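Read the single chain below, which is given as structure tokens and is the form predicted alone.
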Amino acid sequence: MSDRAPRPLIVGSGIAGLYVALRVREMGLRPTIVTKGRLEESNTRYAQGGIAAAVGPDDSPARHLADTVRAGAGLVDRAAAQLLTRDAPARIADLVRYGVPFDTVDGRIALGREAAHSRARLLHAGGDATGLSIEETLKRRVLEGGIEVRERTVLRALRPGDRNGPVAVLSLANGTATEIENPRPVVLATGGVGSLYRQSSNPSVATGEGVAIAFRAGALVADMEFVQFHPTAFARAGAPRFLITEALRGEGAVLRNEAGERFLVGQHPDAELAPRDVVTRAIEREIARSTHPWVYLDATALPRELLFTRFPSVSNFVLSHGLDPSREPIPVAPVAHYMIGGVSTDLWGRSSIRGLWAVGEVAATGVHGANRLGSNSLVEGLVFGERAARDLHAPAPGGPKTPRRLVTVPRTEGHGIPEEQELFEEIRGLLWEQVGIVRDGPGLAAALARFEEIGARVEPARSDTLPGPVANAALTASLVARAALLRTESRGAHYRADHPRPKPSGRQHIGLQREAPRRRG
């Protein structure tokens, strides 16, 4: 391998970030990745129920497309989605290369079903343990490889660099040690933004961050108003909100109130295997309706062995807080879950800024419209991880196209105040309250405004001055209500109770931009 092989950055160690380190490696070129926890700490690893591609003998591409067209909610782009299930099992087939041991069933890989699949085609590890098997092989090929890691290390910004890409600046997670790469390709594989909601399915390290950073330094950022929420986490005080995955429902188990009746029925003709964004609300409406602080998942009508075989990771960890999901219903209440929207990107991975590259989460495809299919997540990062992979081996021109409907935010002028984290945790509930399932004009603009004016508070007044956490949290948080403002309608994960149906003029995607800094005369 040549010293002079070009050297890509790549930040974060989920799938996106772990494969494309992998695939880089093979063609050629020498990454590193940096990930502000610990190399397995992602999304990722707690993905439960699957990772969707049709290799059903009663599946196909075409089928997968249409599902997920179905569910995107009018707004999926359709060559995303081609390239989505069309290359879904070769990912596939690369991670059996690698080691990730799916499950079987008589020699055949098992294949389980999630709402709104119309074929059973989630291919599952370990039974409910899929992104966790799969981080864990990833990870082990990483530092088989000698992949040069570092750990608890931090993007802290993207400057201006050369044709070679832009110069990012790190520091280790404490604050100290800054250091400042040389410009070099950089790929944003930082995940999303779940846990900038007070109740959320996911790790503390999904920030937004690399949303933020992108923005500021001039990226074009889409969709940011469709954040997905999860139907089912486990629900009682004092416990983690652990995913109750959706499979279960897939394997008949239902959706019970207080009252034990089945309130999706007659509400949906899926009823518990509805879209995401149906159930959800279907869940919420519930529990204002009934004051009662949560809905039952019961699945006592499956076989105990079945519980306990497929779905090993849920079964112990309700049984570990004094519940039998055999013989017991489940309480269960939604929780912030999936960032759809993003730094936007061409179908290769290229932002609207040079040498940088953004996968998965973090990125803006328009694969999943405005409501992801589910399991279709994990997929997502291969697929356009390995188109990523292609062109930075051999970089070509490219980036996404200006959507129809471009907003230009103006820069906040700071005050560089320094941070505190009752700041943070205001954004999460000002998120959870205003900016959640339900949203309204009055609490979106209610909920920009403070934000606005926390960024005023804690961004840098010095340019030479690096952004911390509170200033990137409102940052994002900013992002997402301000779409969420400007979309009038409601559209898949978008519900406005002010506007509660959709509109054909919002069949348009909506970016944002950031204002262009001033030259001084």
Contents of the next structure:
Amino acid sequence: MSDRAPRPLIVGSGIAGLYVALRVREMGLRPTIVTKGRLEESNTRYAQGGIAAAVGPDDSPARHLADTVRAGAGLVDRAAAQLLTRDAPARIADLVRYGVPFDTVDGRIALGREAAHSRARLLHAGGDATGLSIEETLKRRVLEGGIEVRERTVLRALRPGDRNGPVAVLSLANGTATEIENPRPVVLATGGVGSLYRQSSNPSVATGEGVAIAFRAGALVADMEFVQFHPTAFARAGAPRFLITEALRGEGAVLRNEAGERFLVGQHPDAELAPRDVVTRAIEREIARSTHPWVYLDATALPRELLFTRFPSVSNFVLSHGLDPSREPIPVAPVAHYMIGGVSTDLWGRSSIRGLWAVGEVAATGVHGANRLGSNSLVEGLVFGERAARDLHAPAPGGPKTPRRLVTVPRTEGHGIPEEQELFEEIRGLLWEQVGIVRDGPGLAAALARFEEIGARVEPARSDTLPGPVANAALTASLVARAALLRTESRGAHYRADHPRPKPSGRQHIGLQREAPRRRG
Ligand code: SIN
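Now that we've seen the form predicted alone, could you pull up the form predicted in complex with succinic acid?
Below is the whole assembly, all chains and molecules, this chain first.
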């Protein structure tokens, strides 16, 4: 490999980051992965249900496309979804080549089912340890391939660079040392925003700072109002909000209220397999009527052996909290789960900043529309990761289309007051309460005002000082709240109690971009 080979900097180590690193290395580039925690710590690790691809005998990319488009509530970018569903089987073949041990039955790939999929099309590994298995396999390949990895290293800022790409400013996670890289291609694979919500299925590293950093650098972001909530996380007081996979409902588990009634029957033709947003809001309504903040996922009709072989992580987790899922229903409640919006890209992962790509959850390709179909996210990281890798190898000009509804966000002066952890917790609480499953105009406006106030307080006053985690959290949270305030309708994962129906005018993406710097005089 030549010393002059391009050296992309890949920020993040979930499926998208690891896969892009492996692929560009195979193409002769010299990538470096930087990651905030340990190499294996990412949202991917916690993915349970599976990874979607039309590989079953009764399935086809066209059916997968139709399901993706239907779930996306009128906002799916069809070209992106066509690529996703067409290329998914080939990307699964890549995972098999890298050694991911997908589960089989009688020598054939085993396929599970989740809500709003018309076919069983989820490949899984280790039962419900799909993400863990993928993450560990790709990690092993990265290490065997000698790819440079810098753990506990965070991206702090992106600054204007040259034709090679932006300048990345990196710090050790404990803030002790800061390095300014030479201009080089940068791939954001920093994941989502889940952990900025008080109740979340995501690991603590998922705080959405990739969006804040790209936005500050001038990147276009889109669809930020669409934060997907997962209906069923373990909801016992004091226990972590462990995900209880939707694939359990795919196998026949049902939801019951306090009185033991299946409350989704009669609310939607698909009952417990209705789209995620429908199930989430139905649970919220039941909780509002209940004496405790959860409903029950009842898997007691499933054979015990199936529970512990197909869903070992969930079953053993629940058992470790004193509940036998084959005998007792599991208390569950919704949590923040997935950021549908993010840094706007074209179909090659190119952002609006030259030399900056975004892949996986941090990217907004439009492929999920207003509501992501379960298990389309891991495969998104691969399909658009492959395209970004090819583009990094032979870069071509491009970038996202400007959304018809593009809003310029004014710059605010920062006061540079030192950050306090309480502000971070305040942001998490406000997002959950006012920018959560059910929103309304006054709540969103109040939350946005507070996020901006916190941002102005902690955002550095001088351009040579780096924004910290609270400044990033306040900025990302303000983008979610602002977009949610602008979307005066309900669609997919975004529900406004004061505008409870979709509107024809809402069939467009909302883009946000920072006001350009003022020229000095
Ligand atoms: C689940 O297993 O229920 C989550 C899958 C996903 O969010 O794609």
